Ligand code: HSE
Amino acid sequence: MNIGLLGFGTIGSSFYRLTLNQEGFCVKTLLSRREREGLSCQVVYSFDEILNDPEIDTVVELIGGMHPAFDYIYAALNAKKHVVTANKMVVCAHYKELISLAEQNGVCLRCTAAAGGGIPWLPSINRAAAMDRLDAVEGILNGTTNYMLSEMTARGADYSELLREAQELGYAEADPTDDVEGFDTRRKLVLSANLAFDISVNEQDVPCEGISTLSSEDIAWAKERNLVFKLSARAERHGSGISAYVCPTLFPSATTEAQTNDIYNLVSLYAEHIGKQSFFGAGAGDYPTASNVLADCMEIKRGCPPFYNDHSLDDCGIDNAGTEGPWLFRANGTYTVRCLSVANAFYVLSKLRGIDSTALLAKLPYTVEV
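Supply, in the form predicted alone, the structure of the chain whose sequence was given, as a single chain.
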């Protein structure tokens, strides 16, 4: 396999080093904005040199962001080159378009590293969905926020202190909005739901609440009740529709979810016959993520069916009106628990924000009385 590699940052450089030890895989050309010394591949500054090279059969996109990444992926698929990417933003926003384009051109589009970091989460969903009816997918899907919440719980530190620390450690970007407001988690949930339920979801239809309003007082309130905050995402079949949302969730301290700490992810699927299956591993990091990129390349080289091309791609709206449960609200320092549907819970939060812009919403487990 001759690879055109786009980007040589943390993940791109790790992927390159992994290929050096793999027979049959060659990074032939690297697209980079600056010179790179000591590499065995050609370094170019124009994507056209990769696009027009007939020897390159696979493009690996690891530059991130929407543009020019989308343009490169689209052009590569149109040129009948396989594409492997870790770019959840592009694949989530253009899911149907890119999958249809790959199918039309007889090539593969794979993005295992876009959800779950080093966990083979999306292929696991695809395998389970092929043999059973999936009823729900859920989990902790963002390493940055999980690190912050773990440290807030362990040390009683404030959100702002942990955010600075996460940025210093390289877990959080200079602009951490996508992570801390839950948008990164939402994109991963959308990709998971698309595969689990054979649908195509618009990410803007999924209500999303991050962790930026969580305080050390909230953490202490939860600890007194043997509960732990995690940023969790869930999508489930609901009647004839799909319910999906992202928000802080409280788990009993003895549960596996509560004890999933640092940058680790824990994701689960629920199937009609095989029941619950959970997957744990590093949700971020250079080599864990790069290993899933390489795994996708290996699947393509082996001629495995392109699992992102096998689905009906029916557009699906989100219906959160019929999934009821207990929710925790905090506004002006007062905590309230109410049993509401997901839709009504987010509606109440929007009203509370008019009173207190830092109002908190968190999902509570059915098994806990507060």
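Can you return the structure of this protein in the form predicted in complex with the named molecule rather than the form predicted alone?
Just this one chain is shown here; partners and other molecules are left out.
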């Protein structure tokens, strides 16, 4: 496999190093914005040099962001080159379009590193969905916020300091707002739900609440009740539709979710015959994520189909009006617990934000005394 590598950041440089020890996988050309010394590949500054090189059969896109990443992926598929990317923003926003483009051109599109970091989560969903009916996917899908919440819980560390640390360690997105406001988690949930249920969800339709309003007082409040905050996401079949949301969630401290700390992710699927299957592993970071990129290249070399699944993809609206459960709210320093549907919980939050811009919403495992 002759690879044109786009980007040499945390994941790109780790992927490059991994390929040095892999027979049959050669980064022929790197697209970089600046000079790179000591590499065994050629470095170019124009994507056209990769696009027009007939020896390059696979483009690995690791620059992130919407543009020019989308344009490069689109052009590469049209030029009949396989594409491997970790770019959840692009794949989530252009899901159906990119899958059809890969199919039309008889090449493969893979994005395993886009959800779950180093966990083979998307292939596991695909494998389960091929033989069983999936009813739900859920989990802790963002390493940055999990790192921040674990440190805030364990040592009362400061929110801004932790976000800076996560950026320095290369865990956070280019715009960390995507991490702390839950948008990164939402994109990963949408990709997971799309594969699990053979649908195509518009990410804007999924209500999403991040951790930016979570205070040290909230964490202390939870600790007194043996509960731990995590940013979690869930999508499930609900009647003929799909319910999906992202929000801070309280887990009893003895649960695996509560004990999933640092940048680790814990993701689970629920299927009719398989039951519950959970996957735990590094959710962000250089080599774990780069390993999933390399695994995608290996799958392509083995001759996998154009995308993970080859089923029809229906556009799917979100219906959160169903099942009710307990929710925690905090506004003007007062905590309340109410039993509501997901849709109503987010509606109440929007009203509370009118009187307190830092109002909090979190899902509870059971009703608690306040």
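Since we're looking at a predicted model, the values are computed, not measured. Numbering follows the first chain given and starts at 1. Heads up, when I say rigid core I mean the largest set of C-alphas that superpose within 1.5 Å between the two forms.
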- Item | Core-superposed C-alpha of residue 156 shifting 2 Å or more between these two forms | yes
- residue 175: Cα shift between these two forms after core superposition, Å, came to 4.0
